[in-house]
Each structure stands twice: as C-alpha cells, then as structure tokens.
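As a starting point, one isolated chain is supplied in structure tokens, in the form predicted on its own.
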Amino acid sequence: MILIKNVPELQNWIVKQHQKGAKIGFVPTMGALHNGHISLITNSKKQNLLTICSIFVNPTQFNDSADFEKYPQTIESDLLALEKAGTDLVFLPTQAQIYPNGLADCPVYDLGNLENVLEGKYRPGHFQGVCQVVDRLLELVQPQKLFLGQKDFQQCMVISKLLTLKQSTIELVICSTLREDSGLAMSSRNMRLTVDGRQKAAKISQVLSNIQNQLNTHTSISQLIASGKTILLEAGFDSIDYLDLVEAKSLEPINQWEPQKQAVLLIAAFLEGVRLIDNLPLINDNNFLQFS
C-alpha cells in the first residue's frame, strides 16, 4: 500500500496509472474507519479497480467547531485496516493541500432544496462544505467510480447533484449500510457512545423498521412518525432533529403513503450528546440507487 501526503506526488502517480490503462475506484473518508468504510474498499477491489482512499477531516463541512474538534483521530489503526483490505493508495493530505487558497473563497454550488432540508436545515452550510472537499478530491484523484455509503443518504443525493452540475462521467456507487449486531448503523461517532448508549442507539433502526411495517395498514404517516419519536425519547434519547418519510431522490416530504413510491425514512437524533443519523430506503427498483 502506498501512502501519499502531497498533491504533486499523487498526480504523478495518477498519470502513470492512466498511462497503463488502469481504472480507479475512490473512497473518500474522514478517518476513524469502521467496517462500513472497509466494505467500500472491498466493493471497489471486487470490481478490479485500483483503489484509492483519502483520509481528511474537512473543516468546511462542520457548522459546529466543537464537533470538528471532537472528531475522532485514529490514523494508525485506519492505515492498518486499509492495508489489510488491499487498498492500493492512501491519500493523507493537509488542509493546505486541499485548500491551497485558504477557506475564505471556496466555490458555491447550486444544490437547490437538497441542501435546505433535513441535514441541511439543522447543519447550514454543511453540504456546501461536503461538495467543496469532494469536488477537490475528485479533481485530484480522477477516478472512474466513486464509492459512498448509503448511511449518509442525503449526502449521496447531494454528491449525485454535484456530479450532474460538473457534467462528470464518474459513476457513483452507493453501497448498503453496514450494521452492528444490534442493528445500529456503523458510524465513526459510535465510538463516542458508552456501552449502554450503543445499546440504546439500536432503537433507531428498530423504530425505522416499525414504521415501515405499519405503513400499509396505518392511515396517518404523521401519527407513525410521532409515535416513533416518542419511543426514542422514552428510551433516553436527548432530542430528535428530524424523523421523516421523503421521496428518495428529491427528499420532498411524503404525506400520504403509496406502496409504489421510491421513498426513504430518514432520522437524526441525539444520544449522550452524540448526533446519530440513519435511514431506511423503501425502494422497489434495485437499480434506483445506481448513478452514472
């Protein structure tokens, strides 16, 4: 496994691989890796792609500086896990490598309503920051395929929009969420929970499944949502930013359930001061989450 920390060295390596006719799969991360991240590497390797993983904690996507400062740093174990997974190259840049002109004059992207709802509503500016770093990384890595995890569902829709805006030919591959045995979606933030907290956090996936199971027999989506929130708060959650049923690609709210709809349940909730997100796609078309 090759480790590169600066842009010129990365670009030289990329040029050589393209000259050989190699195709590249790319997995951008902020480190604190878990098996969900590693599954993205595995998916890329299975497609016989030279696989690059970046580790960079991007300051522009944190609207809360305290959250940025608390983000876990586990670089040694991350590199060991990536090497074991067969990663071909790890890009470990500094902030100056990603933002050579500083943070004051970053691009602004026309993301429409995608950046104003759900995560965007509670984390203003977050998705602009996500697009800024992903756009820069894609410019540097020049992959044929970009691998993202379904757990960050809204982010996947935003990156799809970014690729459209850039008229990019990069194929976006969205991989299924990996879960702990309890059902809790794997996340770097989980390591900030206590043992008891991790058990309580499993209630999130249970609530999503309960809502899914009752959609066809229940007349009121709003009542199902309200009941789900009550269950979580009574289980000890601090608060809930949102729990909503929305159209899968537009993220527009769904007020009346129709089984043929391509929909997703999305949630963000606080437990032990840690903000957790999860989702449950209710999608009939197996190719619905394939983008190119």
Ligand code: PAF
The other form holds:
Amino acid sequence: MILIKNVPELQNWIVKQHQKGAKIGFVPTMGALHNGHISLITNSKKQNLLTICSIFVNPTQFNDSADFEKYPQTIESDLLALEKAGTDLVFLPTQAQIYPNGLADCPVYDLGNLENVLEGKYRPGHFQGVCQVVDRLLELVQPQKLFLGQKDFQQCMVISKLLTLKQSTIELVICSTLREDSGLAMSSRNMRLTVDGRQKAAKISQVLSNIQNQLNTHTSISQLIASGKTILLEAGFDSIDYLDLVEAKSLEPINQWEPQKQAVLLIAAFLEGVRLIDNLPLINDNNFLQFS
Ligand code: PAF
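Structure of the form predicted together with the ligand (previous: the form predicted on its own):
Below is the whole assembly, all chains and molecules, this chain first.
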C-alpha cells in the first residue's frame, strides 16, 4: 500500500495509472475507520478498481469547533485495516493542500433545500463543508467511481447533487449500511455507548422496519412516526432530532404514502448523550443511483 501526503506526488502517481488505463475507485474518509468504511474499500476492489482512500478530518464540515478538535484520530489502526483490505493508495493531505487559499474563501454550492432539512437543520453549513472537501478531493484523485456509505444517506444525495452541478462523469456507488447482529448500524460513535445502550440502540432499526411494514396498511404517516418516536423515548432514548419519511432524492416530506414512490425513512436520535443516525431506503427503482 502506497502512502502519499502531498498533492504533486499524488498527481504523478495518478497520471501514471491513467496512462496504464487503470480505473480508480475512491473512498474519502475522516479516519477512525470501522468495518463500514472497510466495506467501501472491499466494494471498490471487487469492481477491479485501483482503490484510493483519503483520510482527512475536514474542518469546514464541523459547525462546532470543539467537535472538530476532539474528532478521534486512530491513524495507525486505520492504516493497518486499509492495508489488510487491499487498499492501493492512502492519501493523507494536510489542510494547506486541501485548502490552498485558506478556509475563508471556500466555494459555495447551490444545494437547494437539501442542505437545510434533516441533518442540515441541526448542523448548519455542514453539507457545504462536505461538498468543499469532496469537490477538492475528486479534482485531485480523478476517480471513475466514488464510494459512499448509505448510512449517511443525506450526504449521498448531497454529493449526487454536487456531481450534477459539476457536470461530472464520476459514478456514485452507494454501499449498504453494515449492521451489528442486533441490527444497530455500525458507527464509530457506537463505542461511546454502554453495553446496555448498545442493546437499546438496536431499537432504532426495529422502529424503522416497523414503520415500513405498516406503511401499506396504515393511513396516517404522522401517526406511525409519532408512535415510532414514543417507542424510542419509552425505551430510554434522551431525545429525537427527527424521524421522517421523505422523498429519496429531494428529501421533501411525504405525507401520503404511495408504494411506487422512491422514499427513505431517516432518523437522528440521542441515546446516552450519543447522537445516532440511521435510515431505511424504500426504493424499488433500479435506476435510482447505483446501490451495492
Ligand atoms: O462521511 C465522511 O466521513 C465525510 O463527510 C467525508 C465524505 C469523508 C467528507 O469529509
């Protein structure tokens, strides 16, 4: 596995690979890797792509600077896991390489309402920051395919919009959420839960499946959502930022269920002070982006 820390070296390597006709799969990360991240690498490798992973904790996507400061850094175990997964190259840029003009003059993207709802409502500016770093990384890495995890569903839709805005030919591959045996979506935050909390957290995916199962027979979406929230609060969750059924691409709310709609159930909830997110796509259109 090659480790590169600067842009000219990366670009040299990429030019050589393109000359050889290699196709590149790219997995951007902020490190603190778990099996969910590794599954993105595995997916890219399975598609016979030369696989590049970046590790960069992007300051512009944190609306709380304290969160940025205490973001977990586990570089040694990350590199071991990436090597084991067959990653071809790890890119570890500095802030100056990603933002050569400084942080004050970053581009602004027209993301429409996508950046104001759900996560965007609770983390203002977050998705602009995500676009700034992903745009720059794509410019440097020039991959054919970009692999993102479905767990951050809204991020996937935002990046899909970014690719459209940039008229990019890069294909976005959304990889399924990896789950623990209990159904809990894998996340580095799960480590902050107690053993009991981890058991309770599994209720999130149960609530999402329950809502899905009742959508065709239940007339009121708002009642289904309200009873889902009650189940979680009664199970001991501290609070719920949102639990919503929305149109999968625009993330506009759905008030009337129609099975042919491409939809997604999304949730963010606090348990033991840890903010957990999850989602359940209700998508039956094979052309709806590329899911794997
Ligand atoms: O999902 C993440 O880890 C980050 O938002 C990403 C896509 C690496 C951009 O910093």
